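Below sits a lone chain in structure tokens, taken as the form predicted alone.
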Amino acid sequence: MTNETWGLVREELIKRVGRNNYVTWIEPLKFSDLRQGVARFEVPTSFFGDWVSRNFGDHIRAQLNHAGAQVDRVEFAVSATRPAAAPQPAAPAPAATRARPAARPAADADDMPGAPLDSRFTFDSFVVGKPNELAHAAARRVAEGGPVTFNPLFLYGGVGLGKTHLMHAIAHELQTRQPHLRVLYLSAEQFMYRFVQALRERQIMDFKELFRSVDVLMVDDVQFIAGKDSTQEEFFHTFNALVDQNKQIVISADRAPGEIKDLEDRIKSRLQCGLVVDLHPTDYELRLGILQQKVELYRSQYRGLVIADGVLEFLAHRITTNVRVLEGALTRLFAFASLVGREITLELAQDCLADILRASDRKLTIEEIQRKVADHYNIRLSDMIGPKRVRTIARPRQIAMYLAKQLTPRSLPEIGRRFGGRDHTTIMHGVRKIEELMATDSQLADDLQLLRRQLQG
């Protein structure tokens, strides 16, 4: 294979993998040569190596035998005559707003491109209830820009539950408050992109210089980087830098910092540090204010639309799942009762949601329930049915037959059935055993928390 047959594998890799992706990780690789059916490429690191083996090196092995290439697989080794990266490389982080005084120096806005901020997520289009007027509160706080009391604040829980909505919200109201302070928003997939992108441009200082000159920082969904050492690494050095300076930080994930599996133990140490915030997954009354308050906005785009009653209410007790499918929801029925030209009624919703209706219908089986626990505890499924008895396993056999209870309709002999053919007193002893448990053991009690939302989520 010549250059100039990966010059035009690469044209075709642009339309497979998009340009973004291509011009991160598909352009800086180099050809080196293909002996014996496998193709050999230099890369900038060994964790670039690994990440485009991952998740590119079945597309790059595919269009080199489209080429006529014969291809077995493909090798990334990082070349020799590349100097090493820094013992800490740095992770530069994309600014989301830089309104900052003149006084300071900084590089252009351009040369650290950051997540946009939603105008729409701002703290008056929240609506708070029960479940995150906790989060709300802490984040208040936060957006007032006043002395750091909590650090970080830590916000966690499932999808569509308002962590960016509230990450946004802060943003925007530390712009108005404070338009001279240097706001860093992003997701922690654009933290490590940028660290890649510094070491193989080997601007590692510049970008550390500049990612630790931040006022606030707030990074989305940070479970991302679980188990990738190397971000991981500058992270905890960004983290412990801006804690020092008393600077704000603000994270994200789907879950407790002490659940996330491969997140090193003294980034969950310092995480854990802070305020650390569930939002819980929304009840009847929130959804119901989150519909409401959609139906206003709507009000001034669909003139003349007219919503029977029951109507709001009867989504509110339908679509449970989270508040995302709730919205698109509300907005397909509000343009499709536009373009027929009809008013919205309950019968109306029904028709036009009931793919999404069906989906919330959507029934937990009991055998969902103890592969998520068996995953959770790390014991095979196989153990959890059978005979053993051991702590490692009676334990998490009888967190899924509480669960069972709980979240199916299945009767105790039913569920006996599925745990091997077990009698319905042994299920009921291993729910009551639970319940017990539950009142002493915080761990026991946030493991249930988390799978509980895992499962319904």
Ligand code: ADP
Contents of the next structure:
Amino acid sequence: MTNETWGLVREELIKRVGRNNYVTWIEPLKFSDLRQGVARFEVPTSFFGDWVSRNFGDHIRAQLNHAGAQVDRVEFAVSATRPAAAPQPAAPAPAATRARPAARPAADADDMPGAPLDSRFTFDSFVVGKPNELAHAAARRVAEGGPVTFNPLFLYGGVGLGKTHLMHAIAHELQTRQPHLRVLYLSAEQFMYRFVQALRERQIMDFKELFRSVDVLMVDDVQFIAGKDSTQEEFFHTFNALVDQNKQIVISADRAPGEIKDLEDRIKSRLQCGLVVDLHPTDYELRLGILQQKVELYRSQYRGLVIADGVLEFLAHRITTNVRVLEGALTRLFAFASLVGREITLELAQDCLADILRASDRKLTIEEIQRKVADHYNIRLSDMIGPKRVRTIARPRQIAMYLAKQLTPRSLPEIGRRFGGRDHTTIMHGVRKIEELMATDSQLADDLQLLRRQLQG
Ligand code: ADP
Ligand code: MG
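How about the form predicted together with the ligand, since we already have the form predicted alone?
Below: every chain and molecule of the assembly, starting with the one above.
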């Protein structure tokens, strides 16, 4: 393979990975050689090499092969550690060749030290439902790139609910609408990495300058810097400098600002100054919507794939943990079905996804049931377990006993123990009492239905 081939392949890679990723990660690669199926590239730092390998290695290999080179593996090595093939010229060569300075990525103005954006994470591919509509609307607003109306936008929610997806979508959208904007997306971990590196290499001024020169800064998973004092400090200053210049900031975390432990109070309060929106756990409709969208995508890839009625509904109902798991399940199902060339039926899904389905089975505890019922009837949790016999407490207690029997695999004596050491006959009596009442008391029947639904998510 020649440098020319690599030139062509690079062109192709722009389309695959997007311009921003291309400029940040592909352009700096220097092709060294191709021997025995291994294509080697020089990279500025080992971090850089790791990153490219992990995120773009497959793309690069595929494109090289596509261009006719026979490549089994792609390797990245730091320039300085490579044994020099020829004696080094006496004069410092790199400056003349306009190679990126190996150890100084932060100093170079076009070398935005951002993380690669996933080209699949766009607004188009984001399914909007009740649990995420607010976050989506706020992200859309930021992506318009108009005057800054809230700063920062703080997105939070559990793992796999779409925070990173939304942030990448904002970046993609801004890049198309306003290509001149300098949009920097990175994880808090990378922020710290960059910061520590700058400290080590005494380039803290470059670091500061770089981060203060962006138009939009997005920091993902900010909870990561909690407890890391000097990184927090620097983050705080960067944050303030950008807010002062009226530059948009978007932050994500796994919980609300006030709930991040070991995060300085002044940072918490700064983060709360903008718009704080949370992504709620998915509901059934959203999960089904996401599955349907993925199926459409797969359809174009694997022709002739048939999914029996009810399979998607089954998955949306059973896999409630997070969207990543849901996607993983579908991917596996499709791969399996296309390998064996069979229609995707409910049985196939149950077989092929047994482990995921088992792991997703919610294990409801008696304590959760007691808590929920106590909440619902406005009584204390301690009264659930305690000895009081007044109707307003005894009835909810019996309801909790009934639900514990219905919704958990626990035996009557076990349930009795969790209700303050009551005898199993007391539990049985409670369960029967509720069964009787349900038939006549429609209010109670409604309550039970609601509680059951809430408990089973
Ligand atoms: P988080 O950063 O909140 O942990 P991600 O943004 O990485 O979650 O989302 C996990 C996976 O789920 C990604 O592949 C993402 O595309 C997908 N996903 C999450 N929410 C949605 C949604 N509303 N529509 C489509 N895909 C989604
Ligand atoms: Mg994320």
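Each form is matched to the other, and the largest set of C-alpha atoms that superpose within 1.5 Å is called the rigid core. Just so you know, these numbers come straight off a predicted model, no measurement behind them. Positions refer to the first chain, counted from 1.
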Using the rigid core as the reference frame, would you say Asp72 shifts its C-alpha by 2 Å or more between these two forms? yes
Fitting the rigid core first, would the Cα of Val250 be found 2 Å or more away between these two forms? no
Core-aligned, is the CA shift for Ile369 between these two forms 2 angstroms or more? yes
